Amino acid sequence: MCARLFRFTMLLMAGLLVGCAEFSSPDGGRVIAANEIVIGLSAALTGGGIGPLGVDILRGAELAVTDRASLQVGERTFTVRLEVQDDLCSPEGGQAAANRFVADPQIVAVVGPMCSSGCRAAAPIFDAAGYTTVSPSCTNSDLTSGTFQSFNRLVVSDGVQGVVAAEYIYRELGITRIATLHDGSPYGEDLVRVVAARFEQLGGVVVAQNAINVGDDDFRALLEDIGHNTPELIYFAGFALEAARLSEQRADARLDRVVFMGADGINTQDFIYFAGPAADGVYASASIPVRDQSLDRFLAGYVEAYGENPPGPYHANAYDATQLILDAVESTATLSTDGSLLVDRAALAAYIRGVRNRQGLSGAINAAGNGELLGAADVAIVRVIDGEYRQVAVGRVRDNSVLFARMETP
Amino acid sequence: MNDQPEAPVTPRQMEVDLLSRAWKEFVRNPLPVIAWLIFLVLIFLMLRNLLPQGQQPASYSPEQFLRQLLFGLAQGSIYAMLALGYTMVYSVLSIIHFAHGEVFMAGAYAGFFALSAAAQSGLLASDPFLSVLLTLASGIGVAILLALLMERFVYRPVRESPPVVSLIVAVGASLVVQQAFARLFGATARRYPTVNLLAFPWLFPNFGCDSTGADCRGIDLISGRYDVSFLGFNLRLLPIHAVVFAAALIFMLILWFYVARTSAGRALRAVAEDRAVAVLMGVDANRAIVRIFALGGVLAGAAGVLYAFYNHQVSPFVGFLPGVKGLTAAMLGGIGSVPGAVLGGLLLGIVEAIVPSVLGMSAQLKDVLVFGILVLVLLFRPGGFFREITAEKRG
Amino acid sequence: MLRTTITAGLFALALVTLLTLMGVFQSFAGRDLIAGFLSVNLALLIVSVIGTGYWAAWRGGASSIPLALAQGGGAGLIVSIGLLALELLERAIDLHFVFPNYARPLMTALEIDVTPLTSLLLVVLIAAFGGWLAHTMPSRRSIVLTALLLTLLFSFVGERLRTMLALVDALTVLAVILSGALLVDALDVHRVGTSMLVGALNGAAIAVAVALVARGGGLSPGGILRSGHVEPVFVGLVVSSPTVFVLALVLVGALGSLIRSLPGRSYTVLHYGLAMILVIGFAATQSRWSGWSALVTLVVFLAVAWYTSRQSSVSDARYDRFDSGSQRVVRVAFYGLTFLGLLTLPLFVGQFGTNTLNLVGLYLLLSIALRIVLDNIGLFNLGIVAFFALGAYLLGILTTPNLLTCGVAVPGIAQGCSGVMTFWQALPLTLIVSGLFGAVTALPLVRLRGDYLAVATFAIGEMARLVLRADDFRPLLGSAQGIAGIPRPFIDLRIINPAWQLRLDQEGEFYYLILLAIILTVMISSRLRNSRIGRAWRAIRADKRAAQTLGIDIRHSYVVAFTTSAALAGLAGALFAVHLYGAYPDSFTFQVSIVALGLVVTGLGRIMTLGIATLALIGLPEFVRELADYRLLILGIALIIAMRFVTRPWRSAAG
């Protein structure tokens, strides 16, 4: 026995001096790529509900990759190639990914994570490896908070649509009771915090504060016990199905006369498909790109090479990051003595912090210096209205205030 | 040899001693003690929620103790029909039929099928009421057929083992049958269109009239609410839940005719009580098995169809929860009994509407309430509160 | 025998339709088998075609070729015909709406139109082919059917594989081995002492050949090391330590030189193994896995599969004639080399692989953790992902700045404060609460029959579940949000050495972490299982009342056996949440439970094979993301079929 003992712990020392030999990375701080500019692509494909969100994100990289498909570096061009891996909405999928595109020195930099608990996950080990992540869909608005040094991402945060929704609730609205309900995600919780933070900031009261199950059908005796501290609006921070069921059974628990607004979450086809006629008269908001001409030809480019419309909301977000990735390759690259590219990733890195004033398909962006992109960007109010989703407002974030332009309603 | 301890003289020694013995049942068996502990936990935050507090009106008032009953109903009813299945089978086999719950869920996809092409073809919109018995009855058969299929292929195999191997099993079937529907049919959820159901003209005359105010056909009976005071309070009454109420109602009865009054009723209870000596009588027992598994089908479809005609939702994994709420109402009202199962249904499904509000829990651990009820039920009386009507079970 | 040709026919078409209606055909778009040539969706629908006509001629007894390849024709006629059927009914209806994933099987799987009559023809005749295999010798056909699975098995993850060793990486490991067995043989030396010590001093001749030849330009751009596209991994030590790569190879030829004298199971074992390094190896040298690999993968294994039926039996007489003392080395040097490899494993497999294996480790803890109680005792622990669960939050909890250790509800990243442990500090608690947990749990469920017990462990796990999720926990566990910026753990011997400090951030690092928890694991498992205590509990196992009258103290069986199981699946937690560097309530459902029973039952009860079927179900989805959707259909079908077939003492006791 002991001496089992013994060999083990000598051939573990030894297997631990292998280890530390081989993992140095190769050439941690920097891309060599010989022929292709390889720009990694981390999100949710597979799943039922999920996976048309990831499917558009790709879907927006690759016409952003179709637009622009090779650099020009000193005399040399190279050719643009996405590398995807599926990160399952999940913090271990994201970590996988991670790791499978840490360990390729091709990969110059990463369009993702898709949900926000897997970039979370994600985060420390491409902060460990020096590369940079720029992610078109996590809201969480703690992962800009400063401990991460490779995240950025090019979407409204939950902080932003929040306050947007607390406010458009108070003033325009003229709502002074609400009551708040998310469904059990770190999205949904950490939005209604948001929300509600800012609604009590600005005189209104919670009457209520509650969570449900994602999976859970009947919510009628929670209805009813929100009910009975009548608030004039029921704030759901969470997804299609379950805000549909919450919709509908308003009415049931005599509650149909309370306005029903949710997020980005349910700004989708699949809300109203769910919810049926109880969709009709339902807010949501969602961070919206500016309706122009080039966003216009976007989406026809869109429809034409994929024949239906945007399943999700992220495609413009998806591509303007691929882009945004393309810009800083092109403006830190070099070319080696062989003639392959050379990318030093703290410049690359330090490139995308600090992007001023670049005008995307999704707003204005803005590096806010902690991973913020999109920081002043819009927020659309939306409606249901006769079956579907009519803008009623936007919201403007503007030092810390919120103005709102009205749109006519028909 | 005489090592008896002094008896206490002194009433410090007796305190001692009494205290002395309390700490030694205790450490044999904590349970007791910390079940009355946590009951009396509960019952102080049940106490806090009910009175006033000086100023306020109390958290839970006796108006949504009657609306929430309403709910609890309905649920319970579903759950009633569900724990009819567990404790056929169980009365039966000895086994618990973890599937059962997809046999439900199977039920609920079939009408949808079958609503959904009633919808197409417009019959939905023309015979409502053909379309709903359409749609109960395919869902019936489709539940009926897959609960053959598992008796069958999942539990016939391994009858003659443990019935922890049976359970296991079921957990597996469970499992593919969850999984292959997904794939089958898609993960993401379907809707079930709307139906207008509208009945009884003559009993409610002004009901659902159109336009004009002539055409009167009654109330609404799948989709529709209408406020009604009673008492002083003001409730919103659903007809559906009537609707459901009645189907677990009229099902138990014709399961307990079936039961207690037909011949193959009385094989089924033959084959319940001793399988072996109902086999030496001339029993078919695999005959009667099916048929307790078909029973179940019938039961679980319909509740399916009526669940989702409720939550106008179906997908593959929404037979889970029930499932396991179905089970846990037939151990509530003793498996093996029909009556219990019925009652513990119902009971299950009232306390899963009120017992939260009441005691200030939130919505999230509204689940954890039932799985506490199955633990304890579990633990303390796995027979249920309603012992059944036939002889001793063995094992 | 013409109804047995319809029936199986028409089993064959129900199952294929299924199957189809299930998309299983189109599930791997894009993806090939063999680059360039046959993709996974076309290899599926051949598989399944060949499986038809082999099933229908198998069960018609194909007594003569002609007769085989009817019967095998017939049944592929059905199957296709239904098919066609099937196309035609999605014209008529909108199939889609109740089957969303269906899609045409041939077309999709060609990627071109065919035909109906073509589609026809070709499926007759490949399930004809099926039906010649079904004729064939057995033992002719178990060596065919072996090679050709390995090679689909190789080939659906070639793509990865390949990058994993060069071929002077395979030849120089084999060159060691054989040459030494040949030494052996040549110098006709009977003692296992001596012959380790010939193998090792001809591992040390060569390790030393080839560093010679490195150091001499071999390693260089175009030097003879350097073939193929992928770089020598194992030979490449030579350059950065050249100390390990010698005493690696001493150390393979000390072992390696038994592979002569191995027991039948283990002699074939490593045969296989060392055929797979020579497929990798020339995986390596061409650009993608193309059809030339997978020619070369299905000589090689045909090879082995034909040798060792033959030579594992001498081996194994070999092996008997021993006396117990060198049967006992050479058992510790077989799993001695396994074990070497196992700690080279990261090495070879790069960084995303030992991600693989780490979640591969963590899930094989959980599962021994779940098969002290269920082979043992035979109880069904369904909640086990409750102890899972709490050793995770433990951890993350004593290790973070909150509620606990601060005395501030902080939520995730924040600086530190002096409450807050390490990782090893941390761990012995962790340990203990959740034997703890064990030990309280265990108390009620004495009394309880065997399928009410793991009713109660599943609500138990559920409950877990909920609590973790909810926002009345949130100061403490984090609701939602769980918790987040667990640090790794920090290896300190600064005071023996300045330089020894390392935190275990590479996934190469927390790889040997796993390795050792697992090596504890198991030897706690095993010693247990032969102690007394063991004994007793399979005593309960076979019979719990006749145990009691025997003396046994049952509830104290049940105490040790829950704290241990407990424990140990803290301890899986613990390194689970370390290593994601969170505990999230999301990773914490039914679903972990689940895969750890249906783990450990079809583990059949060995280590080695709850090895292979945890690399098979958690290791494989990593590797080929489309298998992710459909593991817990494999899984649910691996616990019906798995309870059934599986002798255990509890299947026998009395109803």
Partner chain sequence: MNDQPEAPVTPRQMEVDLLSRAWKEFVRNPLPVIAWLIFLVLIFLMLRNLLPQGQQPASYSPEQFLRQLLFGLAQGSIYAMLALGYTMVYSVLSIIHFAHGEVFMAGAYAGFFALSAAAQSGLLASDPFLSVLLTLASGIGVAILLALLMERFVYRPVRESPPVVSLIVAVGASLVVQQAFARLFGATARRYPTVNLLAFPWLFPNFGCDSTGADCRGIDLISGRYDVSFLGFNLRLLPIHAVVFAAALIFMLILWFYVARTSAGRALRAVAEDRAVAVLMGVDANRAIVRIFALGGVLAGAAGVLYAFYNHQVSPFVGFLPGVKGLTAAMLGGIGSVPGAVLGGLLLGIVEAIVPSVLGMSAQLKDVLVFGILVLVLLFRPGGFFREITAEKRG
Second form
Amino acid sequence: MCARLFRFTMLLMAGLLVGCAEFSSPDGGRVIAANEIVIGLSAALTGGGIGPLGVDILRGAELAVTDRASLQVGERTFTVRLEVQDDLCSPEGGQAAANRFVADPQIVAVVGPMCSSGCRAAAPIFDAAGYTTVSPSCTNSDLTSGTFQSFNRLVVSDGVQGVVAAEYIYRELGITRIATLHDGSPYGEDLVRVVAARFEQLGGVVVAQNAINVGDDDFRALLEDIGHNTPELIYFAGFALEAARLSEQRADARLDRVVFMGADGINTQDFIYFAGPAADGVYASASIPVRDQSLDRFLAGYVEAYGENPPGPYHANAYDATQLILDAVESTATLSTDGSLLVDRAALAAYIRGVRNRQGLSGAINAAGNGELLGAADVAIVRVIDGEYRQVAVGRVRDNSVLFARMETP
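Alright, leaving the form predicted in complex with the partner chain aside, put up the form predicted on its own.
If you are looking for partners or other molecules, they are not here, because only the chain is given.
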């Protein structure tokens, strides 16, 4: 299994695996397929500090397909296949991937996109075509405000993650003065907005709020300006490459004793690699899966298949997203008189928006009817200790309050 899945991943990333539909045609919002069920996957598979997040998502989906390589509908068995697009974690990439998927009527639904900027740009395209998406990683809180009918997510929103982060900073770390930075993306802007609002509500002071440009690598002048406001912590909402430079350059701005914290965008081994010694002591957060025997078996299979631990935090979410789409197909599909598979897109969408009491690796899946699929979910606070992220606390929001379980001394 290891060699086969590894080769499959490499072919997908190199763009060498070309899907070939056996038979499909648009027919009143239905998918018609002769022998296979095709699920789209939209994730960023390239780019410094971003690619490993997408590879992690791809691998989670691959393992779901390995575990469920075929579906029985009526008297027929249909094989399951992924069709993968690199969405580059950008609006343009999200739109391009969406346009490719909706041009293929055999795609039953899509896992992804990966980043909130791509989800926001792709959603109108999927809406217009009647396609359904389940993102394992788009966390911007506004995405489920009711604007998009195609968008669903199996990840905790920034409305939860940001609240947990702010509460941890103020209550657990005892910090009362922070500066916020974001990378200009919908993900980054929304996350710092939530963190700042909750932190101020608790009694803290946000002493500086700034944005950076993705791709820049010298932040010394900005950090010096921030330093004039004497923050105790810098909270950054962005991705690994820029976060590493910011963390590294704190010392040049005489801020090396100021705590640095980010979110799921920096919760990767790439951040630790890029930042080197400057990663030590950095905090991050992320939605975490439910720890049980099912997850342990999944992680053991992951390491067996790919020869390493997951490089990002979204593998379980992608596995669940893929399985949920397959559940929807299995529950709503019928057979035509000639034995072809018929999937009604509206019925599939209704199934996903109405799913209740399904236990996944990422938690209890209970649709709220607006695209939110995870009910009560935990947010982990992790810290780099001895060159690796270690979980130091878990926060759960209940009735607008956050309860923490401490795992290790921070």
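Note that the coordinates shown come from a computational prediction; the quantities given were computed from them, not determined experimentally. Residue numbers count along the first chain shown, from 1. Only the largest set of C-alpha atoms that superpose within 1.5 Å between the two forms is called the rigid core.
Asker: Is Gly93 one of the residues whose Cα moves 2 Å or more between these two forms, with the core superposed?
Answerer: Gly93: C-alpha displaced by less than 2 Å between these two forms.
Asker: So, does Ile234 move by 2 Å or more at the CA between these two forms, with the core held fixed?
Answerer: For Ile234, whose C-alpha is compared between these two forms after core superposition, the shift is 2 Å or more.
Asker: If we fit on the core, is the Cα of Leu324 displaced 2 Å or more between these two forms?
Answerer: Result for Leu324: no, shift under 2 Å.
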